[in-house]
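Listed next as structure tokens is one chain, alone, in the form predicted on its own.
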Amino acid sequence: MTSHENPGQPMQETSSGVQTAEANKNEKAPQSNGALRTLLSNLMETPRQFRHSMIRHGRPTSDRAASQAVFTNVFLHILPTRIHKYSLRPSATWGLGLISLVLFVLLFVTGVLLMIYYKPSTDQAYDSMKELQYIVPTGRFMRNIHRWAAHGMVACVILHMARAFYTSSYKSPRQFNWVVGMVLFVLTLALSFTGYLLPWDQLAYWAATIGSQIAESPRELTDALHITEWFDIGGFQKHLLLGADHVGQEALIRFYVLHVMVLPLLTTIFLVVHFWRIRKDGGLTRPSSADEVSEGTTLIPSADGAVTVQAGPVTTTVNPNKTYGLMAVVRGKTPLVDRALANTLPTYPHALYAIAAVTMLTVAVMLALGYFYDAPLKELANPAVPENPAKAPWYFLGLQELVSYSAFMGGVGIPAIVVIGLMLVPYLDREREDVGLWFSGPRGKRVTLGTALFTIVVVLSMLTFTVKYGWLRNWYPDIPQIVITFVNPGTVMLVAYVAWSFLITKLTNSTRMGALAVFTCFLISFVILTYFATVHRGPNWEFYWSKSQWPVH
């Protein structure tokens, strides 16, 4: 009888469960056709949302906005938020480092594309290279656009260089920088040479074979101390290097892998901590006249520490207890401090549109290069047939030159010379003055020029009198090779140039005079040895005035 007391409650209950189904039902309906109309609007509006979410500020409305685009993006973040304004002349810096970024990048594209047909193999590199020249749509055009890539980030590294050291852009902060961008510029020349063997064509052949002769050269120093059989450095650097004792098939394959995949890593590696030191060690160089406030402000200080603003009508005043974001950090109590904010400008928009327009700049005249100039391929390479003259690479045609007097001093000892004394530079030379000035003012301007002159006529004449008179060994042939190591042209040329440097340097009283005076030396030296190297060598690296006078075979 009790569970019949209301007989009626669950036929209620029964039923207002079939309503309330009925209910969902009929409300589930209408959300399915919406949720599918809401589908469709979001697929028609993935790419705007698809843009928003890679670019969370959209375009700079404000400094703020700006500021943020930069500090929130990876590829934007090696950047600062602000640019000063003379960083954005193009006298300041003539956008070498970042020309020489576009074209390493250019490289690495357009050298994936040939790796697809490029094949390591004596027996089938020179036919690929066919192919590619041939056959492969575009092949020929890729090709070219790598080769003159190749030989223009070299010469952009080159000037790159030399423009750092001629504003002054090693002083401190910025010595590890320079000695990271020496290591660059040795891995553009690997990059470059190793890259030279792979068309496996007689140029590369010859190229190479000169290049393992080089790394073989300090045998030249221990046959004449007869220690070879117990340290020969020059035979395990040439194995090292070809994997034999002649360039085949080894060679071709250490050539590859170093070109492909060692020296582009290293080299990537090396550029972001460049390019990251440079944002550290507060960016591109500048003297300290481009702080200067403009005529017609004043700086008014008050006894509370803020600053007054004055130009012209108008009138600002700083509160020194002011804040500000991370994104407007600056050195000591107000922003005014070094006039750094006075003169800058948002990174984005206007550095990244110069840096937009250096870059197509670059990319049109790498396409014109190689759309009008094909990269040169000659017959296949034949060990049995020398190339007369067999020359290398024009990057290396000046260390040629050197080694045609001394294979160890022109290959080996007078470049890591060089090269390690340009890395001490920074540590030698550590006086206190305004960088990123050319030549360090007036002064330094007229020792650069003097010193032009005397490398002129230092390196002229020892070629005129070697080519009239030849060297020691034309006049005393049985003279020891030991004396003909260390007492060549390249290294009286040397000692020329550092008995100079120190002059310059006791004359001035100035280190910074005497790097000025080294470096020009070492620059005009390369120039004049590499166009003499290449212009006027000829059959048997004979002088001759035009490539007309060489003997006709």
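Worth saying up front: this structure is predicted, and the values here are computed from it rather than measured. Residue numbers count along the first chain shown, from 1. We call the rigid core whatever largest set of C-alpha positions still superposes within 1.5 Å between the two forms. First, how it differs from the form predicted together with the partner chain.
- After superposition on the rigid core, the Cα of residue 506 moves by less than 2 Å between these two forms.
- With the core held fixed, the Cα of residue 40 is displaced between these two forms by 2 Å or more.
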Contents of the next structure:
Amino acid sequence: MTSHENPGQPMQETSSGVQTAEANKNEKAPQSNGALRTLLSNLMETPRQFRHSMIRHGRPTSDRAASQAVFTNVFLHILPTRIHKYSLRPSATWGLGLISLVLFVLLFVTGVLLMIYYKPSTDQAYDSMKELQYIVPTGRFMRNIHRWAAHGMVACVILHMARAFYTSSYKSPRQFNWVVGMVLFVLTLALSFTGYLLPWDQLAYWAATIGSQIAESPRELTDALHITEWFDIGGFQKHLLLGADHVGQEALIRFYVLHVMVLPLLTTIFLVVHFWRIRKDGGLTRPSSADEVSEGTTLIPSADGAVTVQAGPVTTTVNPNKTYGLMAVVRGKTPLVDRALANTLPTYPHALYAIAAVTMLTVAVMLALGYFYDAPLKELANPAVPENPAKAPWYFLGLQELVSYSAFMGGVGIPAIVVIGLMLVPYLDREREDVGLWFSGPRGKRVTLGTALFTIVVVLSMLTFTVKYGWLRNWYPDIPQIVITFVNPGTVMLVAYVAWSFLITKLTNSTRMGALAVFTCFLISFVILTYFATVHRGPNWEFYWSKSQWPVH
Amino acid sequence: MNADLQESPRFQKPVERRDFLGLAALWSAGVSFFVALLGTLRLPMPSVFPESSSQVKLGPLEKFKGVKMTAFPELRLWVFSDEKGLFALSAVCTHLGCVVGMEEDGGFYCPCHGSRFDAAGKNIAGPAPRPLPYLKLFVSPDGQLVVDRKKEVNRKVRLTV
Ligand code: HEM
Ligand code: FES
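Cool, the form predicted on its own is there; where's the form predicted together with the partner chain?
Full complex below, order starting with the chain above.
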């Protein structure tokens, strides 16, 4: 017990006169029933003692206590005790990774609530959605939040990926974390896809049917080579996913298990690795200019190696020979190495308040969306009549456009090339300059802009051409499928992008510029294809300027 | 052995007996783990699919004689008859499995990605990689027309009646 906790203290805090009188009586009768007395005072002190046993540091008013607050808490210690000022700037990350995380947690909470009523059976799934919509208190609200948070998470993860890319955050020592990020990207999409089937409405049923046929689409290739009989990888994948020939009860339960158990668990595991690696890789990236000591800062070294930093009204003393170096950064440049310390702030309160603010804002936006906008629910699934048009969720529509050229290339070939290609980027571009700087400076900005223009021209002209003139089969009805599989608007665009990126690499003599070109091609065509398929594709996947022109049945 | 050689940094010591046993233990642990993993992956792959038999009775044979077209939306197929006999055409798009619809001119279109097929089921536009499959028809002993939804036949085959 520490000295300042004198036994009389709790009694002064009580307001009831009876208790005070009793306590006084206890004090008058010492020794005789000492143990009982101790018991009583222990009981009254229990809340305080419990708090001390749980949190071992005082109020985080001093730098030291603030560091301890972060360092000794299992949940907070994933954060460093001090954080670089630059990393707290909104423009360093736009908080996108954090928002993705908040949405993931929100999805977890609302998802568990939905599970209480959801029944994964083809007879009952749709009814349980109706039940949630119309009977369960707050059921509709929770379902809406779950749906909007899922859309939001996909969007934020893509933007977060773009942020990490454009600030060179994939470079050494962060290569591996970029790969982990790509795995998280795929897991996020898989979570969305499996969740989409669960309501068992028309949209769900036909999206899952198309998805499972995409899994089967390697047959397009094996058929052309006449080897499907011996080597039917497509059929194998589809049967593994559906457990049957068609989307039905088996598929529903499989998607359910993946959606509520396997994929969230995998995502959580990879998130833990992701966050761990951010710390081990030396915190977030920042440009080298961020480590220059700002004006008005004084460093006062003292004999034992400690440094006192005076920046305006803030004074901090740090001793590199003590625990600080260990606590803040484990590897790489520690903020102490040069003058950089001046630019760090204690995580508590600065980073924690920022995190809390972003969390609140994200949740508030989701609550508002869930309150005002209802998640769609179409008619009950009908295996005999497809939705027309049967559109996947927006983030898959770009792929659906590619799939409408060739099932195998659009659904398997090109996505695989893109994912593997992006995973390889950190190993192909190893230039170390300008890490942490958006677009690696003015030259990168020009390359990004030029590539964006190039991509816009390529995508728009390919789309216009295909809509106006069709493609090979319209001209040569007897053309073998294998030709179309390898030569279709999707693969033509891919080849154009790869050629362009090689050209940029050669012209600028820089792999980073080539990488910027590749990624910009990917991002811009993703956006345009998604927009095009969402707005301009109507019934029979035909082109319409707007939805108002769709024929009425 | 030459002492100089052994001291050079490139020198690789031969695997010692202890190391060998250790490595063997590690490898066998790895292999057994991998095999166990394969075993767990075997379960989700069913050996029998839940769908009922692929052969379905469509009705008495007489019903189809001379009837140009009979639709079976639940089974996703049509039965047609022409001068030479009966044939069944699958309505499942060979692209990604949507159900195709019939157009006025007798051709077919797919609502999902706009594949088109002519009246004989040949793919003429869009992403569908193959023509619509012709399905095997036969007559059961009790005089019913039966279709096998998993048996594709040549497009020239007709069930003569
Ligand atoms: C489940 C989805 C994901 C979540 C919840 C997530 C979360 C986070 C968080 C909280 C950070 C800290 C910085 C920030 O807020 O931006 C971060 C950093 C990072 N993330 Fe992610 N992330 C996800 C997916 C991805 C993806 C798809 C990629 C890219 C392929 C990626 C690559 C990175 C990299 C390279 C960093 C380090 C950035 C730096 O050092 O500046 N992450 N992530
Ligand atoms: S499923 Fe028929 S065109 Fe795609």
